[in-house]
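Starting off, we have a lone chain in the form predicted alone, written out as C-alpha coordinates.
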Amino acid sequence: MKLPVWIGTSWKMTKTIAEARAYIEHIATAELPAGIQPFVIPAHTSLAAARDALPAESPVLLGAQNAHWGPEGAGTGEVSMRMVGDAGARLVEIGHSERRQHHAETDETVALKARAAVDAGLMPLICVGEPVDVHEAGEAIEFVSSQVRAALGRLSSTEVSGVLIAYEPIWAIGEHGRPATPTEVAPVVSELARVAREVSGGVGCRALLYGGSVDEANAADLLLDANTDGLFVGRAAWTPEGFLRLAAIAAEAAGVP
(Lines of atoms letter the chains of each structure in order from A and count residues from 1; the text may use other names and numbers.)
(Lines give C-alpha, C1' and ligand atoms only; values in the text may rest on other atoms or scores of the structure.)
Protein backbone atom coordinates (compact mmCIF):
# COMPACT_ATOMS: atom_id res chain seq x y z
CA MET A 1 0.00 0.00 0.00
CA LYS A 2 1.19 3.49 -0.88
CA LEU A 3 1.93 5.60 2.18
CA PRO A 4 0.60 7.68 3.74
CA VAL A 5 -2.84 6.14 4.12
CA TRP A 6 -5.42 8.92 4.09
CA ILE A 7 -8.12 8.80 6.75
CA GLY A 8 -10.63 11.61 6.86
CA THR A 9 -14.13 12.56 7.78
CA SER A 10 -16.66 15.21 6.83
CA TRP A 11 -18.92 16.25 9.67
CA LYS A 12 -21.62 17.41 7.24
CA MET A 13 -24.26 19.49 9.07
CA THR A 14 -23.24 18.58 12.62
CA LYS A 15 -21.38 20.02 15.61
CA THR A 16 -21.47 23.39 17.32
CA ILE A 17 -18.27 25.37 17.72
CA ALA A 18 -17.80 23.97 21.24
CA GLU A 19 -18.36 20.40 20.04
CA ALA A 20 -15.94 20.90 17.16
CA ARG A 21 -13.28 22.28 19.47
CA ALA A 22 -13.65 19.36 21.89
CA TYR A 23 -13.32 16.81 19.05
CA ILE A 24 -10.20 18.45 17.65
CA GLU A 25 -8.59 18.82 21.06
CA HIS A 26 -9.18 15.10 21.66
CA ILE A 27 -7.48 13.90 18.48
CA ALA A 28 -4.77 16.56 18.74
CA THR A 29 -3.62 15.15 22.08
CA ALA A 30 -3.81 11.51 20.92
CA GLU A 31 -0.87 9.65 19.50
CA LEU A 32 -1.77 9.16 15.85
CA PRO A 33 -0.12 6.16 14.20
CA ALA A 34 2.72 6.61 11.76
CA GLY A 35 1.98 6.32 8.06
CA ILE A 36 -1.42 8.02 8.34
CA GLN A 37 -2.52 11.31 6.81
CA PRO A 38 -5.55 12.39 8.86
CA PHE A 39 -7.98 15.07 7.75
CA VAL A 40 -11.19 16.52 9.16
CA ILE A 41 -13.77 18.62 7.34
CA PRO A 42 -15.93 20.63 9.74
CA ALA A 43 -18.92 22.78 8.91
CA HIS A 44 -18.00 26.32 7.86
CA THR A 45 -19.09 27.72 11.22
CA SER A 46 -16.55 25.55 13.07
CA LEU A 47 -13.60 25.67 10.69
CA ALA A 48 -11.72 28.55 12.33
CA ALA A 49 -12.35 27.12 15.81
CA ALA A 50 -10.98 23.76 14.67
CA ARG A 51 -7.91 25.51 13.26
CA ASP A 52 -7.31 27.34 16.53
CA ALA A 53 -7.60 24.08 18.51
CA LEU A 54 -4.91 22.34 16.44
CA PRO A 55 -1.29 22.61 17.54
CA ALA A 56 1.00 23.98 14.85
CA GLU A 57 2.83 20.67 14.59
CA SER A 58 -0.30 18.55 14.20
CA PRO A 59 -0.42 16.33 11.09
CA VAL A 60 -4.21 16.75 10.88
CA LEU A 61 -5.33 18.65 7.78
CA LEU A 62 -8.54 20.65 7.87
CA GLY A 63 -10.90 21.07 4.97
CA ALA A 64 -14.00 22.96 3.91
CA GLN A 65 -17.15 21.18 2.76
CA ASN A 66 -17.68 23.58 -0.12
CA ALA A 67 -16.61 26.91 -1.57
CA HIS A 68 -17.58 28.97 -4.59
CA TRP A 69 -15.51 29.16 -7.74
CA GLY A 70 -16.06 32.87 -8.36
CA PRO A 71 -14.38 36.03 -7.16
CA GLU A 72 -15.49 37.59 -3.90
CA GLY A 73 -18.39 40.02 -4.00
CA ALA A 74 -21.97 39.22 -4.91
CA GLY A 75 -22.86 35.71 -3.80
CA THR A 76 -25.19 35.72 -0.82
CA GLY A 77 -24.79 32.62 1.30
CA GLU A 78 -21.55 31.56 -0.40
CA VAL A 79 -17.91 31.61 0.69
CA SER A 80 -14.87 31.95 -1.52
CA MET A 81 -11.84 29.67 -1.75
CA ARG A 82 -9.71 32.42 -0.23
CA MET A 83 -12.10 32.76 2.69
CA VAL A 84 -12.09 29.07 3.61
CA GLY A 85 -8.31 29.03 3.29
CA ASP A 86 -8.13 31.97 5.67
CA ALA A 87 -10.35 30.06 8.12
CA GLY A 88 -7.95 27.12 8.19
CA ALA A 89 -8.79 24.88 5.23
CA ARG A 90 -5.98 23.11 3.44
CA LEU A 91 -8.34 21.14 1.21
CA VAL A 92 -11.86 21.64 -0.07
CA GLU A 93 -14.51 19.01 -0.72
CA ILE A 94 -16.06 19.41 -4.17
CA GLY A 95 -18.96 17.68 -5.89
CA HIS A 96 -20.43 15.59 -3.09
CA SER A 97 -23.58 13.84 -4.27
CA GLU A 98 -25.72 15.82 -1.84
CA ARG A 99 -24.41 19.03 -3.39
CA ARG A 100 -25.09 17.70 -6.87
CA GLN A 101 -28.59 16.55 -5.99
CA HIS A 102 -29.83 19.37 -3.78
CA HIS A 103 -27.73 22.37 -4.82
CA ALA A 104 -27.62 21.98 -8.59
CA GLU A 105 -23.91 21.20 -8.81
CA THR A 106 -22.91 19.90 -12.22
CA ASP A 107 -19.77 18.46 -13.74
CA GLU A 108 -19.04 21.95 -15.05
CA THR A 109 -19.33 23.68 -11.66
CA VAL A 110 -17.22 20.92 -10.10
CA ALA A 111 -14.51 21.65 -12.68
CA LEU A 112 -14.76 25.37 -11.99
CA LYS A 113 -14.39 24.76 -8.26
CA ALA A 114 -11.41 22.47 -8.76
CA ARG A 115 -9.74 25.19 -10.81
CA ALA A 116 -10.51 27.84 -8.20
CA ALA A 117 -9.26 25.64 -5.37
CA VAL A 118 -5.90 25.07 -7.04
CA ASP A 119 -5.60 28.78 -7.82
CA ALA A 120 -6.18 29.52 -4.13
CA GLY A 121 -3.52 27.05 -3.03
CA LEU A 122 -6.04 24.49 -1.76
CA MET A 123 -6.14 20.77 -2.45
CA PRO A 124 -9.33 19.71 -4.26
CA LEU A 125 -11.09 16.65 -2.85
CA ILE A 126 -13.34 15.69 -5.75
CA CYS A 127 -16.24 13.36 -4.95
CA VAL A 128 -17.70 11.09 -7.61
CA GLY A 129 -20.22 8.26 -7.48
CA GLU A 130 -23.06 6.64 -9.34
CA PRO A 131 -26.76 6.29 -8.38
CA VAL A 132 -28.24 2.87 -7.76
CA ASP A 133 -29.85 2.53 -11.20
CA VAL A 134 -26.52 3.10 -12.92
CA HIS A 135 -24.87 0.60 -10.59
CA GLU A 136 -27.52 -2.02 -11.25
CA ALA A 137 -27.19 -1.46 -15.01
CA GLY A 138 -23.48 -2.24 -14.78
CA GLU A 139 -22.50 1.24 -15.94
CA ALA A 140 -20.72 2.55 -12.83
CA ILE A 141 -17.26 2.64 -14.40
CA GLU A 142 -18.36 4.70 -17.38
CA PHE A 143 -20.40 7.06 -15.16
CA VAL A 144 -17.71 7.91 -12.63
CA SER A 145 -14.94 8.01 -15.24
CA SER A 146 -16.92 10.70 -17.02
CA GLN A 147 -17.32 12.62 -13.77
CA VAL A 148 -13.58 12.49 -13.09
CA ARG A 149 -12.59 13.55 -16.60
CA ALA A 150 -14.96 16.51 -16.39
CA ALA A 151 -13.80 17.51 -12.90
CA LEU A 152 -10.14 17.52 -13.94
CA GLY A 153 -10.76 19.15 -17.29
CA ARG A 154 -9.58 22.63 -16.29
CA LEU A 155 -6.40 21.45 -14.56
CA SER A 156 -2.99 20.85 -16.09
CA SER A 157 -1.46 17.40 -15.95
CA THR A 158 0.89 18.60 -13.22
CA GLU A 159 -1.98 20.01 -11.16
CA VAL A 160 -3.89 16.73 -11.35
CA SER A 161 -1.10 15.11 -9.34
CA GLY A 162 -2.14 17.18 -6.32
CA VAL A 163 -5.82 16.24 -6.39
CA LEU A 164 -7.66 13.85 -4.08
CA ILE A 165 -10.47 11.79 -5.61
CA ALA A 166 -13.10 10.12 -3.43
CA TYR A 167 -15.25 7.37 -4.93
CA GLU A 168 -18.55 7.45 -3.03
CA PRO A 169 -21.30 5.42 -4.72
CA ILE A 170 -24.56 7.17 -3.95
CA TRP A 171 -26.31 3.92 -3.04
CA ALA A 172 -23.68 3.23 -0.37
CA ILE A 173 -23.58 6.55 1.47
CA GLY A 174 -25.76 7.97 4.19
CA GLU A 175 -27.67 6.52 7.09
CA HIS A 176 -29.63 4.12 4.88
CA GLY A 177 -26.86 3.25 2.42
CA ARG A 178 -25.87 -0.32 1.67
CA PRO A 179 -22.17 -0.94 2.34
CA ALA A 180 -20.31 -1.74 -0.87
CA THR A 181 -18.24 -4.89 -0.99
CA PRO A 182 -14.55 -4.75 -1.90
CA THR A 183 -15.33 -6.61 -5.13
CA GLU A 184 -17.80 -3.85 -6.09
CA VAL A 185 -15.33 -1.09 -5.26
CA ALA A 186 -12.14 -2.50 -6.76
CA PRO A 187 -12.91 -2.31 -10.51
CA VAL A 188 -14.23 1.23 -10.24
CA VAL A 189 -11.27 2.52 -8.26
CA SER A 190 -8.91 0.72 -10.65
CA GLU A 191 -10.44 2.58 -13.59
CA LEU A 192 -10.28 5.90 -11.76
CA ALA A 193 -6.60 5.29 -11.08
CA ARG A 194 -6.07 4.61 -14.79
CA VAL A 195 -7.92 7.77 -15.80
CA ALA A 196 -5.94 9.85 -13.31
CA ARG A 197 -2.68 8.49 -14.71
CA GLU A 198 -3.84 9.17 -18.25
CA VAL A 199 -4.74 12.82 -17.67
CA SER A 200 -1.68 13.51 -15.51
CA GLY A 201 0.94 12.19 -17.88
CA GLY A 202 1.40 8.96 -15.97
CA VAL A 203 1.76 10.36 -12.46
CA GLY A 204 -1.79 9.89 -11.19
CA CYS A 205 -3.65 11.89 -8.57
CA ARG A 206 -2.37 12.50 -5.07
CA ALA A 207 -4.65 9.86 -3.52
CA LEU A 208 -7.73 7.81 -4.34
CA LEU A 209 -10.12 7.40 -1.43
CA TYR A 210 -13.21 5.27 -0.90
CA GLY A 211 -16.23 6.48 1.04
CA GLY A 212 -19.66 5.01 1.65
CA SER A 213 -20.84 3.28 4.84
CA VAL A 214 -17.24 2.81 5.99
CA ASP A 215 -16.93 1.58 9.56
CA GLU A 216 -14.63 -0.42 11.79
CA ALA A 217 -16.01 -3.70 10.45
CA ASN A 218 -15.15 -3.14 6.78
CA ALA A 219 -12.33 -0.57 6.79
CA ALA A 220 -9.47 -3.06 6.73
CA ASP A 221 -10.98 -5.08 3.87
CA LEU A 222 -11.57 -1.94 1.80
CA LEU A 223 -7.96 -0.93 2.27
CA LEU A 224 -6.71 -4.23 0.84
CA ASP A 225 -7.44 -2.88 -2.63
CA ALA A 226 -4.20 -1.96 -4.38
CA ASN A 227 -5.59 1.29 -5.81
CA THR A 228 -7.31 2.58 -2.67
CA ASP A 229 -5.07 5.03 -0.83
CA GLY A 230 -7.40 5.79 2.04
CA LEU A 231 -10.92 6.16 3.36
CA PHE A 232 -13.36 9.08 3.53
CA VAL A 233 -15.60 8.27 6.48
CA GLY A 234 -18.96 9.58 7.65
CA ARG A 235 -20.80 8.70 10.84
CA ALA A 236 -18.28 6.12 12.05
CA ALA A 237 -15.75 8.94 12.53
CA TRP A 238 -18.05 11.60 13.97
CA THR A 239 -16.67 10.90 17.44
CA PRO A 240 -12.97 11.37 18.08
CA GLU A 241 -12.80 7.84 19.49
CA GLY A 242 -14.23 6.44 16.27
CA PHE A 243 -11.83 8.48 14.17
CA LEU A 244 -8.83 7.28 16.16
CA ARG A 245 -9.91 3.63 15.98
CA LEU A 246 -10.22 3.89 12.20
CA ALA A 247 -6.79 5.50 11.99
CA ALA A 248 -5.35 2.57 13.94
CA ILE A 249 -7.09 0.08 11.65
CA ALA A 250 -5.69 1.84 8.61
CA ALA A 251 -2.18 1.80 10.00
CA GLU A 252 -2.44 -1.90 10.75
CA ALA A 253 -3.82 -2.64 7.27
CA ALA A 254 -0.86 -0.80 5.78
CA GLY A 255 1.58 -2.76 7.90
CA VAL A 256 2.81 0.33 9.73
CA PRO A 257 4.36 -0.66 13.07
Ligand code: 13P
Given for the second form:
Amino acid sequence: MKLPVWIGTSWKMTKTIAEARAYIEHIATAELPAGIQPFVIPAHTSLAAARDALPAESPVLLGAQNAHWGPEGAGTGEVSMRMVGDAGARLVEIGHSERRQHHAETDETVALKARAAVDAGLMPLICVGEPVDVHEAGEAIEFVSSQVRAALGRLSSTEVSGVLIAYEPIWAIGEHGRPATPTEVAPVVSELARVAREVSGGVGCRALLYGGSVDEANAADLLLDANTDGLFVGRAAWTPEGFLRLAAIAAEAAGVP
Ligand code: 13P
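Can you give me the structure for the form predicted together with ligand 13P, which would complement the form predicted alone we have just seen?
To see the whole picture, the full complex is given below, headed by that same chain.
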Protein backbone atom coordinates (compact mmCIF):
# COMPACT_ATOMS: atom_id res chain seq x y z
CA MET A 1 0.00 0.00 0.00
CA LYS A 2 1.00 3.58 -0.37
CA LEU A 3 0.21 6.24 2.20
CA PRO A 4 -2.22 7.57 3.14
CA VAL A 5 -4.38 4.48 3.61
CA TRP A 6 -7.88 5.32 2.40
CA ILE A 7 -10.59 4.18 4.75
CA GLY A 8 -14.15 5.10 3.99
CA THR A 9 -17.75 4.14 4.04
CA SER A 10 -20.82 4.53 1.93
CA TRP A 11 -23.90 4.77 4.08
CA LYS A 12 -25.90 3.51 1.09
CA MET A 13 -29.66 3.93 1.71
CA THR A 14 -29.40 4.56 5.45
CA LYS A 15 -29.56 7.50 7.87
CA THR A 16 -31.89 10.40 8.35
CA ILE A 17 -30.48 13.90 8.59
CA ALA A 18 -30.42 13.68 12.39
CA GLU A 19 -28.65 10.31 12.28
CA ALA A 20 -26.12 11.64 9.79
CA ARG A 21 -25.39 14.64 11.97
CA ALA A 22 -24.92 12.49 15.08
CA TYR A 23 -22.49 10.16 13.26
CA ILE A 24 -20.40 13.02 11.88
CA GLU A 25 -20.33 14.82 15.23
CA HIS A 26 -19.10 11.59 16.84
CA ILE A 27 -16.18 11.03 14.44
CA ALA A 28 -15.35 14.75 14.40
CA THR A 29 -14.73 14.76 18.14
CA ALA A 30 -12.60 11.60 18.04
CA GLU A 31 -8.91 11.82 17.27
CA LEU A 32 -8.38 10.17 13.91
CA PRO A 33 -5.04 8.39 13.52
CA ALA A 34 -2.29 9.74 11.27
CA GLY A 35 -1.53 8.09 7.97
CA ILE A 36 -5.10 7.54 6.86
CA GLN A 37 -7.42 9.40 4.51
CA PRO A 38 -10.92 8.98 5.91
CA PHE A 39 -14.01 9.48 3.77
CA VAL A 40 -17.75 9.21 4.31
CA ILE A 41 -20.38 8.99 1.60
CA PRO A 42 -23.87 9.89 2.85
CA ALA A 43 -27.09 9.64 0.90
CA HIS A 44 -27.88 12.81 -1.06
CA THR A 45 -30.48 13.88 1.47
CA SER A 46 -27.99 14.10 4.34
CA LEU A 47 -24.88 15.26 2.48
CA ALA A 48 -25.28 18.97 3.26
CA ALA A 49 -26.10 18.21 6.91
CA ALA A 50 -22.94 16.06 7.14
CA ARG A 51 -20.95 18.91 5.59
CA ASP A 52 -22.37 21.39 8.10
CA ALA A 53 -21.57 19.07 11.03
CA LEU A 54 -17.96 18.56 9.94
CA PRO A 55 -15.42 21.05 11.34
CA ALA A 56 -13.48 22.87 8.62
CA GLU A 57 -10.18 21.38 9.83
CA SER A 58 -11.45 17.77 9.73
CA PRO A 59 -9.49 15.44 7.42
CA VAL A 60 -12.70 13.55 6.57
CA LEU A 61 -13.67 13.88 2.91
CA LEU A 62 -17.34 13.70 2.05
CA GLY A 63 -18.66 12.12 -1.11
CA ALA A 64 -21.85 11.48 -3.04
CA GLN A 65 -23.09 8.00 -3.93
CA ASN A 66 -24.01 8.99 -7.47
CA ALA A 67 -24.57 11.98 -9.71
CA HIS A 68 -25.69 12.47 -13.30
CA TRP A 69 -23.21 13.23 -16.08
CA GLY A 70 -25.32 15.89 -17.70
CA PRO A 71 -25.74 19.58 -17.02
CA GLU A 72 -28.62 20.76 -14.88
CA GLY A 73 -32.04 20.76 -16.46
CA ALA A 74 -34.65 18.17 -17.34
CA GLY A 75 -33.50 15.21 -15.25
CA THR A 76 -36.28 14.35 -12.84
CA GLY A 77 -34.98 12.49 -9.80
CA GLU A 78 -31.33 13.12 -10.67
CA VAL A 79 -28.71 15.46 -9.23
CA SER A 80 -25.78 16.94 -11.13
CA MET A 81 -22.09 16.83 -10.28
CA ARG A 82 -22.21 20.55 -9.52
CA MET A 83 -25.13 20.05 -7.16
CA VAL A 84 -23.41 17.31 -5.11
CA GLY A 85 -20.26 19.43 -5.01
CA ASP A 86 -22.34 22.32 -3.73
CA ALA A 87 -23.80 20.05 -1.01
CA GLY A 88 -20.32 19.14 0.26
CA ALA A 89 -19.06 16.27 -1.89
CA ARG A 90 -15.36 16.22 -2.73
CA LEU A 91 -15.56 12.80 -4.33
CA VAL A 92 -18.31 10.96 -6.16
CA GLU A 93 -18.93 7.24 -6.28
CA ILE A 94 -19.51 5.96 -9.80
CA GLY A 95 -20.59 2.53 -11.02
CA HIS A 96 -21.24 0.73 -7.74
CA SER A 97 -22.57 -2.73 -8.60
CA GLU A 98 -25.88 -1.98 -6.89
CA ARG A 99 -26.36 0.81 -9.42
CA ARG A 100 -25.06 -1.25 -12.34
CA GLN A 101 -27.46 -4.08 -11.40
CA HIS A 102 -30.58 -2.17 -10.43
CA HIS A 103 -30.28 1.31 -11.93
CA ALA A 104 -29.12 0.72 -15.49
CA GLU A 105 -25.55 1.98 -14.94
CA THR A 106 -23.38 0.84 -17.85
CA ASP A 107 -19.70 1.12 -18.75
CA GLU A 108 -20.70 4.04 -20.99
CA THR A 109 -22.58 5.98 -18.28
CA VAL A 110 -19.75 5.27 -15.84
CA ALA A 111 -17.27 6.81 -18.30
CA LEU A 112 -19.55 9.82 -18.87
CA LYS A 113 -19.87 10.30 -15.11
CA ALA A 114 -16.13 10.04 -14.55
CA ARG A 115 -15.64 12.75 -17.19
CA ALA A 116 -18.36 14.95 -15.65
CA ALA A 117 -16.95 14.47 -12.14
CA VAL A 118 -13.48 15.62 -13.18
CA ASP A 119 -15.00 18.58 -15.06
CA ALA A 120 -16.85 19.55 -11.87
CA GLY A 121 -13.68 19.34 -9.77
CA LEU A 122 -14.75 16.13 -8.00
CA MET A 123 -12.64 13.03 -7.45
CA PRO A 124 -14.22 10.00 -9.16
CA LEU A 125 -14.40 6.84 -7.03
CA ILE A 126 -14.95 4.23 -9.71
CA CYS A 127 -16.30 0.88 -8.54
CA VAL A 128 -15.73 -2.32 -10.47
CA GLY A 129 -16.39 -5.95 -9.66
CA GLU A 130 -17.39 -9.22 -11.22
CA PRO A 131 -20.50 -11.37 -10.62
CA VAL A 132 -20.12 -14.77 -9.01
CA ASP A 133 -20.28 -16.78 -12.25
CA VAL A 134 -17.41 -14.77 -13.72
CA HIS A 135 -15.44 -15.30 -10.51
CA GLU A 136 -16.08 -19.04 -10.59
CA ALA A 137 -15.08 -19.21 -14.25
CA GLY A 138 -11.74 -17.65 -13.30
CA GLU A 139 -12.38 -14.59 -15.48
CA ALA A 140 -12.45 -11.84 -12.85
CA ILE A 141 -9.28 -10.14 -14.04
CA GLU A 142 -10.45 -9.79 -17.67
CA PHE A 143 -13.90 -8.61 -16.49
CA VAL A 144 -12.79 -5.87 -14.12
CA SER A 145 -9.89 -4.64 -16.23
CA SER A 146 -12.34 -4.16 -19.08
CA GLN A 147 -14.64 -2.20 -16.73
CA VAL A 148 -11.74 -0.01 -15.63
CA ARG A 149 -10.52 0.67 -19.16
CA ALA A 150 -14.04 1.69 -20.16
CA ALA A 151 -14.50 3.88 -17.08
CA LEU A 152 -11.26 5.77 -17.70
CA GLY A 153 -11.76 6.02 -21.45
CA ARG A 154 -12.82 9.68 -21.45
CA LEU A 155 -10.06 10.91 -19.12
CA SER A 156 -6.59 12.12 -20.02
CA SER A 157 -3.60 10.28 -18.57
CA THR A 158 -3.05 13.10 -16.07
CA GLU A 159 -6.70 12.96 -14.98
CA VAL A 160 -6.46 9.20 -14.41
CA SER A 161 -3.80 9.82 -11.77
CA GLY A 162 -6.42 11.61 -9.64
CA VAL A 163 -8.97 8.80 -9.74
CA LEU A 164 -9.83 6.33 -6.98
CA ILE A 165 -10.70 2.79 -8.03
CA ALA A 166 -12.52 0.34 -5.77
CA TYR A 167 -12.47 -3.38 -6.51
CA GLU A 168 -15.73 -4.74 -5.10
CA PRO A 169 -16.56 -8.26 -6.27
CA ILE A 170 -20.35 -8.48 -6.39
CA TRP A 171 -20.39 -11.82 -4.57
CA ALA A 172 -18.54 -10.22 -1.64
CA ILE A 173 -20.92 -7.31 -1.03
CA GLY A 174 -23.75 -7.05 1.45
CA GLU A 175 -25.42 -9.28 4.01
CA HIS A 176 -25.39 -12.31 1.69
CA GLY A 177 -21.84 -11.68 0.57
CA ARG A 178 -18.70 -13.58 1.48
CA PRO A 179 -15.60 -11.43 1.99
CA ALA A 180 -12.97 -12.05 -0.64
CA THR A 181 -9.76 -13.48 0.78
CA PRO A 182 -6.49 -11.59 0.38
CA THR A 183 -5.41 -14.36 -2.02
CA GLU A 184 -8.45 -13.72 -4.21
CA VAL A 185 -8.03 -9.94 -4.12
CA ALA A 186 -4.29 -9.73 -4.78
CA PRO A 187 -4.11 -10.81 -8.46
CA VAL A 188 -7.10 -8.66 -9.43
CA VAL A 189 -5.83 -5.54 -7.70
CA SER A 190 -2.37 -6.12 -9.12
CA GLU A 191 -3.81 -6.14 -12.64
CA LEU A 192 -5.92 -3.03 -11.93
CA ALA A 193 -2.78 -1.26 -10.71
CA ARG A 194 -1.03 -2.27 -13.94
CA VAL A 195 -3.92 -1.03 -16.12
CA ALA A 196 -4.08 2.24 -14.18
CA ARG A 197 -0.32 2.74 -14.69
CA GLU A 198 -0.66 1.98 -18.39
CA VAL A 199 -3.45 4.49 -19.01
CA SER A 200 -1.93 7.20 -16.81
CA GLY A 201 1.45 7.34 -18.48
CA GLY A 202 3.11 5.26 -15.75
CA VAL A 203 1.84 7.18 -12.71
CA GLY A 204 -1.09 4.98 -11.65
CA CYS A 205 -4.38 6.06 -10.12
CA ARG A 206 -4.60 7.96 -6.83
CA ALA A 207 -5.49 4.86 -4.80
CA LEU A 208 -6.85 1.35 -5.25
CA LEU A 209 -9.34 0.19 -2.65
CA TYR A 210 -10.97 -3.13 -1.82
CA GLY A 211 -14.62 -3.35 -0.73
CA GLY A 212 -17.04 -6.16 0.10
CA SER A 213 -17.87 -7.41 3.62
CA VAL A 214 -14.83 -5.69 5.13
CA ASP A 215 -14.94 -5.88 8.92
CA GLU A 216 -12.66 -5.60 11.91
CA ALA A 217 -11.63 -9.25 11.59
CA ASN A 218 -10.42 -9.12 7.97
CA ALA A 219 -9.36 -5.48 7.46
CA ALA A 220 -5.72 -5.81 8.51
CA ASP A 221 -5.12 -8.89 6.33
CA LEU A 222 -6.71 -7.23 3.30
CA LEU A 223 -4.35 -4.28 3.75
CA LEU A 224 -1.24 -6.47 3.64
CA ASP A 225 -1.42 -6.52 -0.15
CA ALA A 226 1.13 -4.22 -1.77
CA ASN A 227 -1.34 -2.83 -4.32
CA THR A 228 -4.27 -2.26 -1.94
CA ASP A 229 -4.20 1.35 -0.73
CA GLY A 230 -7.36 1.28 1.33
CA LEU A 231 -10.75 -0.17 2.15
CA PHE A 232 -14.25 0.83 1.13
CA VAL A 233 -16.65 -0.33 3.81
CA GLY A 234 -20.41 -0.65 4.03
CA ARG A 235 -22.15 -2.20 7.03
CA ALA A 236 -19.16 -2.46 9.37
CA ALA A 237 -18.73 1.32 9.33
CA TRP A 238 -22.36 2.35 9.57
CA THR A 239 -21.79 3.22 13.22
CA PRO A 240 -19.20 5.84 14.14
CA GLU A 241 -17.63 3.38 16.58
CA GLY A 242 -17.17 0.85 13.76
CA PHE A 243 -15.70 3.50 11.48
CA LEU A 244 -13.22 4.62 14.14
CA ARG A 245 -12.12 1.06 14.94
CA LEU A 246 -11.51 0.38 11.24
CA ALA A 247 -9.59 3.64 10.94
CA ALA A 248 -7.36 2.52 13.82
CA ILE A 249 -6.80 -0.89 12.21
CA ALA A 250 -5.90 0.78 8.91
CA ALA A 251 -3.41 3.11 10.59
CA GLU A 252 -1.81 0.19 12.41
CA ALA A 253 -1.61 -1.85 9.23
CA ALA A 254 0.14 1.08 7.59
CA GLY A 255 2.69 1.12 10.38
CA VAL A 256 1.81 4.66 11.35
CA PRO A 257 2.49 5.22 15.07
P1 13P B 1 -20.48 -4.12 2.69
O2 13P B 1 -19.22 -3.77 3.41
O3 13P B 1 -21.71 -3.88 3.50
O4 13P B 1 -20.42 -5.51 2.10
O5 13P B 1 -20.61 -3.12 1.45
C6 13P B 1 -19.49 -2.84 0.68
C7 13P B 1 -19.78 -1.82 -0.34
O8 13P B 1 -20.60 -2.02 -1.22
C9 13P B 1 -19.08 -0.54 -0.22
O10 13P B 1 -19.34 0.24 -1.34
